[in-house]
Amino acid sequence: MEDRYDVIVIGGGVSGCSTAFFLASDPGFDGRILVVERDPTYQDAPSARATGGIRQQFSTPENVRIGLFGSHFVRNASDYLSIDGEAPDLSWREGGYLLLATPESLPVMRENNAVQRAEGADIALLAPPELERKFDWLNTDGIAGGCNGLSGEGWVDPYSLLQAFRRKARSLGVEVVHDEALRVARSGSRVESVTLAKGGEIEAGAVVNAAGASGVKEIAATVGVDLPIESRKRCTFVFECRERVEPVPLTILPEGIGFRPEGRTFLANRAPPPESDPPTRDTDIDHDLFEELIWPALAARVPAFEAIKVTSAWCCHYDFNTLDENAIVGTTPGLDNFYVLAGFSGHGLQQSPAMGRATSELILHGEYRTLDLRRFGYERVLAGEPLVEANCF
């Protein structure tokens, strides 16, 4: 490990890995990358623990046109990511989204497919004679209508993709070093070093802060940076089903409960309600959530799912952002060198290779050059005007 690096990367998970990358690629650039990663196992990471969704089903143009670049760059994972003519393997798989909505959410949903189309999103809005035969498995009392990606959504394994940013940027020249970072230092309006546990002080040209749940906003206060950033935990559970049930996109359902099929069992999640979430980086597995909330609710819009077993589960730690669940990208107010890469809230796996290439877009440029990305900025913390999206799963 050298004693100076043009840029440092803080927390080598799929967004900093996905930075280094782009940064590497960039013919313009020929300077040093360290990328500090505290667990190289990702044991409790939503880069290694995702569902692996990738999605344009949102409300903000912005976060459809970023949708729709990581669809783009998964299906040509082996134009970027080959090394020596190997493709790497994501398990892509173009299953769609199906996400439904009441009569209430009916109008909203309608208005955000509008965008979503008027992006180049390939989503179609059903209603419920049209999803009933489609998707013959589903119980549509009580649902007007669904939003279904006909092209273009669909998951990959998450831990397939962080493996491949990771291992292209080492081929490229990136060091990925297993240590922590303690702080940054700053001198005015500049970072000048980082500090780790073991490496000791680095110099750095610039300091990108992927750090996520485990630190993000620890080392921005170090400079002086308050995230509205708390680390929420996220479990998943693993069921099997007697009876076969397909074609079964990545649904989400009203009350926000998210599965999908994984070969021959299915994956199930949903945020804890408000007054049981607090910010925790315990790692137990919360049996009553799936007992009490998502279980009562798969059953009662899928039959088949009444008789099921789970087998698994896990969980992970979102960077949830309190202000609006919508990622901070970019620098903050007073500091010309340090860039912020926090707060996915859920969404950093299939966001990763729009913001990787958009940060590595501000260091080499000084601004975005593919994807507008200003409104993500920090600015709008300092102001409190949260950008809400209105489909925020």
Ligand SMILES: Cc1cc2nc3c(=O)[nH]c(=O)nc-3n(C[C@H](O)[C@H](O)[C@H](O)COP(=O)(O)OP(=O)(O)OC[C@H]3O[C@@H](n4cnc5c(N)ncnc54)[C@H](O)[C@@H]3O)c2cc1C
Given for the second form:
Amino acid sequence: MEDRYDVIVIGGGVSGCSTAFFLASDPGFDGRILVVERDPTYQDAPSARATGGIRQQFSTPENVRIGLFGSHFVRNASDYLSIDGEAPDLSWREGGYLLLATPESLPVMRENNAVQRAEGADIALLAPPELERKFDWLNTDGIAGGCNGLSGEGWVDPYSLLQAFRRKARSLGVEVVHDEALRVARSGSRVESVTLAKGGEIEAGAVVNAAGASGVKEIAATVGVDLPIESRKRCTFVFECRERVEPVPLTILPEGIGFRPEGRTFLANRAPPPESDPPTRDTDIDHDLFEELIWPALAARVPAFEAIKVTSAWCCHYDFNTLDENAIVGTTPGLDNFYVLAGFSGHGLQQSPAMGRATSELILHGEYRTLDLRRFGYERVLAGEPLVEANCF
Ligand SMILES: Cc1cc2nc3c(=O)[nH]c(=O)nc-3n(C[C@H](O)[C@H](O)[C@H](O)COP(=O)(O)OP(=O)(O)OC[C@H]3O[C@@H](n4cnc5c(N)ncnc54)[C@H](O)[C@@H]3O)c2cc1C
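Having seen the form predicted alone, can you show the form predicted together with the named molecule?
Below: every chain and molecule of the assembly, starting with the one above.
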């Protein structure tokens, strides 16, 4: 390890590794990049434990565009992430999303669908009879319609995407070190160094804070930046079903429960109700959540799911933005070379290609060159003006 880097990225999850990859791939950049990762096993990182969904079914035009780039990126992963001609296998399944609406939520779904289609997303709004024809396993009682991604939506294996970014970044000269960033030192409007638990103080030309739920807030606080980000626990349950149920897109029920196939099993999760969703780092699996909220809704909407068996479960934490459940990206007022990349609130895996690229553009050019992501800036936090995204789950 050197004692100075042009860019130090704190956090080697998908956000940090994507940023390092895009920086290192830019022909105009020949600086040194260091990624600092506290836990290279990633056992508690959502980057390794997410559901892996990539969608365009958002309400904010920027999020739709980010999702479009996300699916373009994974479809073309061999162009972006191959090493010596060997393409990574991200287990990309273009199985679509299916969001279901009640009569009350249908008008909003319609508005969102218009936004998505205007941005070029291939998403159909289906009436109940069409839903029944396409998904004969679904009970449409109380369902007024559903939005189904016909192409461009699906899921990857999160850990494979993370490792593909990381390996490719390393192949381009990025150094990844197993260490913990303790603090960032600031002088006036610039950050100057990062102090590591083992490696001591390392000078930095710029610092990217991509430390996720387990560190982004604490690192930002060391330079006087207060991020409205909390660590929230999310549990995922794996279950088997005796009957064959297919084809199943990544389905989101009106109750906020998501499920998708994983080989011959299924993954399911949902956020706990707001009153039982405190900031926490505890790792106990919330079995009551499955028994009391998830399973009854699954069984009601998918009759075959009345007879299922949970085979495993895990929990991890994601970076929940309490202002508006959207990412916070870019510099913070008063600091020229300190970049934040966090607050994804459950959709950061699919956003990692676009957000990493955007952060590299800010560092290299001082402005966004591809997608204009200024509305995700920290300024909205200071102004108390949420960038509301209706489709958060
Ligand atoms: C159950 C669940 C399901 C999800 N499903 C989806 C989905 O379907 N689609 C989707 O797009 N997103 C999904 N997400 C969200 C997604 O996983 C996250 O938004 C994304 O992984 C965030 O990546 P990150 O790199 O910003 O943060 P992280 O993955 O948290 O990575 C941050 C890294 O920083 C390291 N770190 C922290 N502090 C320090 C420090 N001081 N020094 C050094 N290293 C440090 C951590 O060890 C960690 O590896 C889901 C999340 C969960 C929990």
